[in-house]
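Below sits a lone chain in structure tokens, taken as the form predicted alone.
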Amino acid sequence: MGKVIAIDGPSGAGKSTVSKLIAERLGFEFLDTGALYRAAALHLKRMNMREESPDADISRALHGVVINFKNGRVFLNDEDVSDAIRTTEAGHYASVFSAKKAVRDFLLQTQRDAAVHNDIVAEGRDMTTVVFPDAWKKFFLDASEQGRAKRRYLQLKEKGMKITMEEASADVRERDKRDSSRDIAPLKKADDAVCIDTTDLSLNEVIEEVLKAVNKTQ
């Protein structure tokens, strides 16, 4: 089992971009978890599974899907969904349905099985509490409202897509109240985990504050 660097957070605290750089200073792999539950998601959304659907049947739909990462690109059965995950939608009903269990128990092992012979950065939603319990080192990211929807609302139009601060905050709340009340391994910072509020630092502060952390104990 390799040495696991587990980050935690909401949605907007810069978990994904941090945990990136992280794994590149330290020659670690990075686990991208978000990704792998946005192309459950669209996996799901296209066999026409909704919210409110069994977990019987989601288990059912999710039979024999593979999801995996390939140079930096995301796929699913084969087919590179990199982009089609990063839309809002896609992004809203990964947030869904990450809340069914049958989905979770699905994406588990997976997660697990990439520290298995890597040293891995992981970053998600339960990584520190669930995932990773007994991770080398735990973080919790986290951020004010309006700086979370800012960063959410710069990165969609980096990408070209359409959308307003007002429907960056209200997907940023609306993320924020599932994740934390869902029954299922809800949001919640770790006991041991290392908090860090990013709102008013640098991407380069924030991964300084990181690095040192590590580096304390090792």
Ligand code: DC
Given for the second form:
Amino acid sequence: MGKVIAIDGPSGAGKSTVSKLIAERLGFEFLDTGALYRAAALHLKRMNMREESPDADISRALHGVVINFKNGRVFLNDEDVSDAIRTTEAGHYASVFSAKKAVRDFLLQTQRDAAVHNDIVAEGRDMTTVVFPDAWKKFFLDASEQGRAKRRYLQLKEKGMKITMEEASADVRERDKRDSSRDIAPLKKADDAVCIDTTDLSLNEVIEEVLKAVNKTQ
Ligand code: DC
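The form predicted together with the ligand is what I need now, so please give it after the form predicted alone.
Then the entire complex follows, led off by the chain already shown.
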């Protein structure tokens, strides 16, 4: 089992960018678990699954499905879905379906397998609490609601998507409420996670904070 740096937090707190760069700096692999949930949700939508669908139907729909990463791209049964999973709609369905036990069970082993032969930086909502409770280092990245909405807005704009600041704000608010209040593996700060508020910090400052905490207790 490799070393795991586990990073959780709400949407728009900057987890992906920070995790990717920390992984690069330390020579670790980067595991974007949100991408796994987004790809699974895309598949379930295509299979006409709905929020109300029973777990047994969802499990059946996911049977034999392979989601993996190659050269930083995300593949759903060999189809490159890297762009398709980045829309606000895909994020919405990822949040909806991620509350289902069948989906979380389906993705659990894939996530743990990523650390079997590699040191990884894993980011998501339950990395520190459920998937890697014994992680080498744990972090919780947070930011004000306004700061998170702004970051999400800029990210989607940069990808060329049509979105207003109000829509970005509604997206993070709605998803975080659902992700934090669900019964299974809700988003919450682990007692032993280092909390970093990224609202007023630059990307470099956040990375320095994380690296400082990693080095301090090495
Ligand atoms: O990090 P993201 O925005 O790409 O995640 C999309 C959704 O997937 C998020 O709203 C909740 C879900 N998710 C989850 O439940 N657990 C994770 N470890 C990662 C994401």
